[in-house]
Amino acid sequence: MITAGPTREALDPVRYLSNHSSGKMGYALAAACAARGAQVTLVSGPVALATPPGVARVDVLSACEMLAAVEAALPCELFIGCAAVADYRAASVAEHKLKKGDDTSGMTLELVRNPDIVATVAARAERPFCVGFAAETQALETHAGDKLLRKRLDLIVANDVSQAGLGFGSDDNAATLLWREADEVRRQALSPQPKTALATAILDHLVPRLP
C-alpha cells in the first residue's frame, strides 16, 4: 500500500490548508511495484495523476480520510507513506465562507494536530515494513534520520525540497535512503534522477530487505 499527494483541510466551504505535493513519487512508487507483480493499493489524495496500470485507487481529502481509508486497506506486506500529510487541520470548519468583514487587525485559525499515518502503522502489533518519506529545507540526514527512529519505521527516504528542479511539483528528485542496521543508520545517497527511476532505485534497496 502507498499513499501519495497532498491532504487538504478545509478552513471553509472555498479554502483549506494544503502544500506543494503533486503526488508524482509516490505514483512512480505504484507504478513501479505494479510492474514487479504487486497487488497495489493507492491511496490517494488529491492529484492531476492518472492512476498507473494495475493499481488499485483510493481517493480522499483530508488527512483523517487518508488514515480511515489506510487502516480499511491493511494488511499488507509493504507499506509506503509517501504523502505529504499536512501535520494540522481546522480545530472547527467554518460552515460558510469566512468573510474578512473590517476588521484590518487579520485572522487568528485555531489548529490541532492530525493523526500520524505512517507511525501509526508502524505501531500496530502486526505491522508490514514501512518506508516514511522526509521533506525537509535544512538538516536533511538529521531531521531524517530522528523521523527513523522515532517512528519505528524500516526505512526512511529524505529529500532536500529546498534544491531547485527537484523535489515538490518537478520530474526529478534526489533522495538519501536512511535505515537501521545491527543498532546503527545506515545511508545510501541517491543522485538526481526522474522520479521514475528513482522509484526503481528505491524499490532496488527494500526488497531484498522485506521479510
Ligand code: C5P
Given for the second form:
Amino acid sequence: MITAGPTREALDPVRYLSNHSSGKMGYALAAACAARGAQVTLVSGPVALATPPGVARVDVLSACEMLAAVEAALPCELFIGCAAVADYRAASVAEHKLKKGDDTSGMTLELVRNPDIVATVAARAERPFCVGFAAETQALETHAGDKLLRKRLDLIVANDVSQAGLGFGSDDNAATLLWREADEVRRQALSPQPKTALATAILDHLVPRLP
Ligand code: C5P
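Alternative state: the form predicted together with the named molecule, after the form predicted alone:
Let's see the whole complex now, leading with the same chain.
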C-alpha cells in the first residue's frame, strides 16, 4: 500500500489548506511495485496523474479520510507513506463561506493536529514493513534520522526540497536512504535522477529487506 499526493483540509465550503505535492513520487513507486508483480493499493490525495496500470486507486481528500482508507485496506506487507499529509486541519469546518469580518487587520484560524498516518500504521502489532519520506529544507539527515526512529519506520527516504529542480512538483529527485541496522542508522545517497528511476532504486534497496 502506498499513500501519495497532498491532502486537502477544508476551511469552509470553498477554501482549503494544502501543499504543492504533485504525487509523482508515490505514483512512480506504485507503478514500479505493480511492474514487479505486487498487488498495489494507492491511496491518493487530489493529483492530476493517471492511475498506473494494474494499481487499485482509492481517492481521498483530507488526512482523516486518508487514514480511514489506509486502515480499511490493511493488512499489507509493505506500506510506503509518500503522501505530503497536512500536519494540521481546521478545528472546525465552517458550514458557510467565511466572511471578511469587521477586523481589517487579519483573522486567526484555529488548527488541530492531524493523525500521523505512517506512524499509526507502524505502531500496529501486526505491522507491515514501513517506509516514510522526509522532505526537508535544512539539516536533512538529522531530521530524517529523528523521524525514522520517532515514527518507528524501517526505512526513510530523505530529500532536500530546497534544491531547485528537485523534489516537489518536479520530475527529478535526489534522496538519501536511512535505515536501522545493528542498532545504527545507516545511510545511502542516491544521485539526482528521474522519480521513475528513483522508485526503482528505492525498491532495489528495500525488497531484499522485506520479511
Ligand atoms: O513528519 P513529516 O511530515 O515530515 O513526515 C513525513 C513522513 O510521514 C512521510 O512519509 C509522510 O507520508 C508521513 N506522514 C503521515 N501522516 C502525517 C504526516 C506525515 O503519514 N500526518
